[in-house]
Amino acid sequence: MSRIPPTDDAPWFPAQPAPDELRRLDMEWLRGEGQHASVVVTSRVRVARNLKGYRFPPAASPTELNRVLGEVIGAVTRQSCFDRFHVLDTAQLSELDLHMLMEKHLISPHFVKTSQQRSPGRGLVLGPRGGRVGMINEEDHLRLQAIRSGLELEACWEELGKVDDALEAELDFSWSDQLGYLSTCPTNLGTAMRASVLLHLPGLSLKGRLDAIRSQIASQVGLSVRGLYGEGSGVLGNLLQISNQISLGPAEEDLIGMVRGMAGRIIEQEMMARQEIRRDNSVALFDKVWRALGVMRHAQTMDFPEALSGLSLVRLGVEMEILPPIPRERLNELMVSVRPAMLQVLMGQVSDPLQADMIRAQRIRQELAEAP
């Protein structure tokens, strides 16, 4: 990446990636591997910072996040840490890509949003594989993030330490003494750290206990429980994300610990609701498994949800030995993939409802036909 210094007012980008570059379902997080991986589908860690000297992206003025955007590309551009990295203009992105982004876990809904506004002083910090990623002018000036598959929390945090050291060398971001960090959220205040996990839950659905399971986390100090897309998303595919609520008081070391403890649980109760359905009634959870993959294989149209309802199932038939053997990183680039936004920058882009569901079912045909 070459070095030149951006302007206060119009920031400078470096060379943008290609268009097949940025879509490709290329993703660290897609590994499947990892600690408890077989329910742990990702683990992520994110801390929010903000510039001295501007205000908040919602209060700040075109000027003023333009001049951040700026300052942050400069930084960026000047530490060899992130030769490998690209520095994307949002702005230039089509509604499309941006949503392929968010469904790749790369961004959230609210970037999306403010990015499809064509507000200005938005841009994205993106790493290898999408490993490391670092949102320009979000809710805050700099939201990062560490994601990688499996129960990998520490890992996460090691990761974005080395990113945040590299731009605190170069920023002078907000502090207090008192609460740490400032931020847009006073939930974020402090380390201004959120560690997540997004668990796979199959065997509690089907028990009839994620509901119950959501009630435990919710219920405990410190934690909250999300969908898919975290805040303000529904729950697909038994796919559950559990975080730290609050970051003022402990350290980032005990927040990730107080979330790894609250997944192990998780994780032993899941293993156990398996067990259980095996145990009680094979029969109902084979023909339930086998049903599933037969659906898959052979349906005509499938529509989001039902799509991923159907993979959960085939996924948890695979983990539990009862369906052939298929690649866990493949399920979960299926899983990515007849995602609506990914379905259109793979399949090529569709309005009519019906054709979107007629060609996701014969992605996810031809994907599982090559299975053994």
Second form
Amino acid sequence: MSRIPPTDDAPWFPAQPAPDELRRLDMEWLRGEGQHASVVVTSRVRVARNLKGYRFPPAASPTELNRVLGEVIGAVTRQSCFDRFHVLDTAQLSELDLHMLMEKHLISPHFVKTSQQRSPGRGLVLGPRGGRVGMINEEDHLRLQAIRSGLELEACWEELGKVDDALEAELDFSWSDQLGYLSTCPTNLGTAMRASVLLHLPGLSLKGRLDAIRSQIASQVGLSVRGLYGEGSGVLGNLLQISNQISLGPAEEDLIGMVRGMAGRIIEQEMMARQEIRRDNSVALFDKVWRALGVMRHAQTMDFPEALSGLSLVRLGVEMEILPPIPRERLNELMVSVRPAMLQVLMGQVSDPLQADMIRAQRIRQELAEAP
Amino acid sequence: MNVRPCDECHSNPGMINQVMVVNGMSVQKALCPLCAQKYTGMQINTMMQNMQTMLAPFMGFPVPQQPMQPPKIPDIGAAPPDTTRCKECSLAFAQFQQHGMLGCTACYESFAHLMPRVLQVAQGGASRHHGKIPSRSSGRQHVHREIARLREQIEEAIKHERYEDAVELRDRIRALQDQLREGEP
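Please give the corresponding structure for the form predicted in complex with the partner chain, as opposed to the form predicted on its own shown earlier.
Expanding to the full complex; the earlier chain stays at the top.
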């Protein structure tokens, strides 16, 4: 296999996908299938990899970043497992598209920021239906992620392993016998892996137990808990993320086992909470979810937090078979399409927050209108 | 590499990336741990997920004690003096303390004497990798794992009285052990 020598100039990108293709809501993780999908919205596994011979991205020169990008693009182009992937030049993407990709859980806020600054040497490797994605020159040279709906961490790890192995056949990753994969930040050393699950916990929220659950997770050494938008974010839409906090020591499968074990315990508590509410407060519960559906189907303005709270209750009502069936996939799509950037992508640019709230309400009315 | 000051107090470094929704539009803010707590009501051990925050005690950054919960990872004390620089990228250890990010692979060797303290904060004290090994790694771990695998095969061979196989396996282990010894400094 002949290697194309990396150049100092900005690397050549393969054909870019049409903007419409990028903006579609056609995502693997929105299917709403997989194990425990009534509670687990997504499972995600990501690994960090760095290339030997280059400084880490925060310290690298533009030339180095371009070389790393060139090497990764070369590897992706040569390996057949990437045949259906796109390699995107993130410097060419609009701010709106960058935020939209973040809202679809495909890129990180940090990557949005660096790409917005039009810093050189950034790229995105995007797999079919967003199931696998690689950020080039984020905090590490490579951040690879697999995402699926339901509690499917093992499947994510398996899928991620294939692209990781394919890249490893082409690229020399920084590695040490003792410390494993070497990362820019020592918090990612070792496996350089983060496994996370996004849980929808309306039952525990209605029982007022969400704070206790957060403490329960945070008190377990090696695990961390956060809100929908990652680090430092509060709880929106009764959505909590659990992930492994440490990455060095236990093997990947053991870290996944830790996250899965904790997720399993919380799923059990959520299901119990839902049953308790049905048993003890069924009138209040019926009223709450029907009211939520009513508001969602008739409101003329709706801000993002209200939309997420309302969708959470509607979802609970559907899962508990109190409300008429609405496909989980449609509720998942709605959960993404009400986010600020995705909303504009789908419904057109907005000029002020009130207009955004109006078109958000319009989108929700459209999507939930078919439900009887 | 300058860290942007906190968007709220404008004095401490803005280490926590906070996406907030203001009137339905997402706004990104860089907050210091103190202001982030005011904003989100979150406790320090939740914010500890942020790596820079995790390294805060290490960076000489004020970590508020009340009303936050004590961090899960113990404060490792005062920062060591700023004398070490990476032999490859010349990053000073003090810069790492400030930003929490290393400059290159060689930083891990250059700061090897300080790594136990870093790993105490960042990895709860773990110091050895047990997971995936890259197939092209010429690392000794492949050899160690191969030896462990062969030992299991020896036990199996002896259990089934396949002594010739056991001898062959023993010789293979010896060869691998020699290989390890030759590789030692």
